[in-house]
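As structure tokens, one chain now follows by itself in the form predicted on its own.
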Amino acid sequence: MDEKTLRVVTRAALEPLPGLLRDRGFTVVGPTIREAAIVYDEIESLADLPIGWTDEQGPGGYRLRRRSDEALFGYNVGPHSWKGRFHPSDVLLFQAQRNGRDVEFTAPPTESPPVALFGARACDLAAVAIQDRVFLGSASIDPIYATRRRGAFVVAVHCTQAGGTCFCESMRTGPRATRGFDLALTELLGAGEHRFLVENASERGAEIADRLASRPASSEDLAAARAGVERARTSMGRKLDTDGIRDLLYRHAESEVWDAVAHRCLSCTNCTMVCPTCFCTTVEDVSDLSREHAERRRLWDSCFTLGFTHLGSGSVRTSTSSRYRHWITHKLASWHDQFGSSGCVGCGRCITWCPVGIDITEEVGRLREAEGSRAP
């Protein structure tokens, strides 16, 4: 970050930003309130943002409440991540239509307008980078992901508060975004002025930033921004000890901890659906009753479903304990072997949106306790 190039814009001066992005052909997607949650959807202006709202999160709990100010980004991540924009939950792969004795196959168009992610948090940008490695980082490039990801513009927001289930500090993925964005905002509410510190990290970002009325950042602005990020860093609701975590999980493949968590786990798949890095899918073929029309769709799947590992002789993982063990071991251990990083970014969604409040950080802690109790 070059502090000499940082600018400050007021709340009013930020108003044109969504329109500037739309004028350049982007579909602008940002946080907005739907059904008592802050989700990502298409937005037209800053008025669509959750102005003056925040969230309270804990294991198995999420609720919105009013803030005492008009902050635009005064909340933490909700049930949505950017995964659904680039890796949709339901994709039509092709259709088949019978015409007499012939069958005609058609595929939907693959092109889609470029998207602008408005208000992307550091943990979610780390998740996008992970998904890029999964879908774009090998010889087997996913064309659906590649098409939707191409040309995306990112407006990041550095976090100045942490939620009750956040632990991005433990995963070294936040609260400040360090890469993967064109523009980054730090919201500053003090000194009697609602303003934003603006950082550009690309030519596209600089071109957009130049269209916003701004002033050079003062030492007070920079100090306030650093203090806000530090406040988020030191107030995480959760911590995860990652020291030797890969080998820890491998050593405990037969631990009784898995049976204990299985008594609570519902295998409902919520954790994998809200996780910004989980990417498993299945393929479903459907035909109509006349057998004249059929289609193939790709749908999100989960390692928690019984049929996920179904082979000719049945499912490989028939118990809830084996499925939970596979999920957490892949996420925190074998992901390192497969993709060169952890599969967890510390967003805390799996904790918040688990209906029985299972906490991934606590389960790792139980493994460490179990190992310590057997030490000589």
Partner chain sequence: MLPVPYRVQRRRQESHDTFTLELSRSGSAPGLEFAPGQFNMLYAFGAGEVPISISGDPARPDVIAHTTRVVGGVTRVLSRLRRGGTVGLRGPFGNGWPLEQSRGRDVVIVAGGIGLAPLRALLYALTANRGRFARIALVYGARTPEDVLFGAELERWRTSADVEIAVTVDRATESWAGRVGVVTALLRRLSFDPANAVGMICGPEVMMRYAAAELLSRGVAPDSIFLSIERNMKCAVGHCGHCLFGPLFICRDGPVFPYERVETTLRVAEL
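Given the form predicted on its own, corresponding form predicted together with the partner chain:
Excluded here are partners and other molecules; the one chain stands alone.
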């Protein structure tokens, strides 16, 4: 980032941003409040943002609370991630039509207007980059993901506060977004002026930023932005020691830690649904009563279900302990072998949305303890 080119936009001057994006053909999706949670949905204007709200998060707990200010981005991540935009939770794969003895297969049209992610956090952008590798990074490209992902515009927001279950600092994915955006905002509330430090990282980002009334950033603005990100960095609610983590998991394919976690885990699948990188799917085949027309849909699936590994005579992973082990080993170990990075970005969602508060960072801690107690 070249600090000399940074501009500052006041709260009032930021107002046109969603409209500017919409004028350029983007569907603007950003944080907004639904049913007492901050989710991502289409937004019309800044007024749709959770202005003046924050979220309190802990293991198995999430609550919205009023802030004492009118911050636009004064919260962390909610139950939604951006994955639903690019990797829909339910999508038609094909329709099949019988004509006598023939069957004809047709794919649904895949066009989709480009989306602008408004207010994307560093951890979530790291997660998007991970899903890009899953769906676009091998010889077989997923056409559904590719179509929806193509041309997406990203307005990032650098976090200036961390939530109770955040640990992006440990996973080296945040709190400052470093990649994968066109514009990045740092919200500054101090010094009697509600304003945003604006950074552009692409030509189209610059083109839009140029249309916002702005002034050059002063050294005070820059210092305040740095201090905000630093505040987030030092207030992470969770910490995960990633040193040698891949081999730690592999060494513990058999461990009493899995039995202990299985006593609490309900196999409810919440953790996999909220995780921004979990990508597993199943398919559903249906036909109409006449058996002339059939279709196949693709739905998000979870490795926590018994049926996930069903084949012929039964399931491979029948115990809850084996399913938790599979999930966490995939996130923190085998993901490295498959996609060259961790499958966890430290967003903390799985901790917050687990009904019994199972905490991925704590479970890794238990593995380290188990190892420590066995060491000579």
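Numbering follows the first chain given and starts at 1. Source: prediction; values computed, not measured. We call the rigid core whatever largest set of C-alpha positions still superposes within 1.5 Å between the two forms.
Positional change of R291 between these two forms reaches 2 Å or more at the C-alpha, relative to the superposed core. Relative to the superposed rigid core, the position of the CA of T106 differs between these two forms by 2 Å or more.
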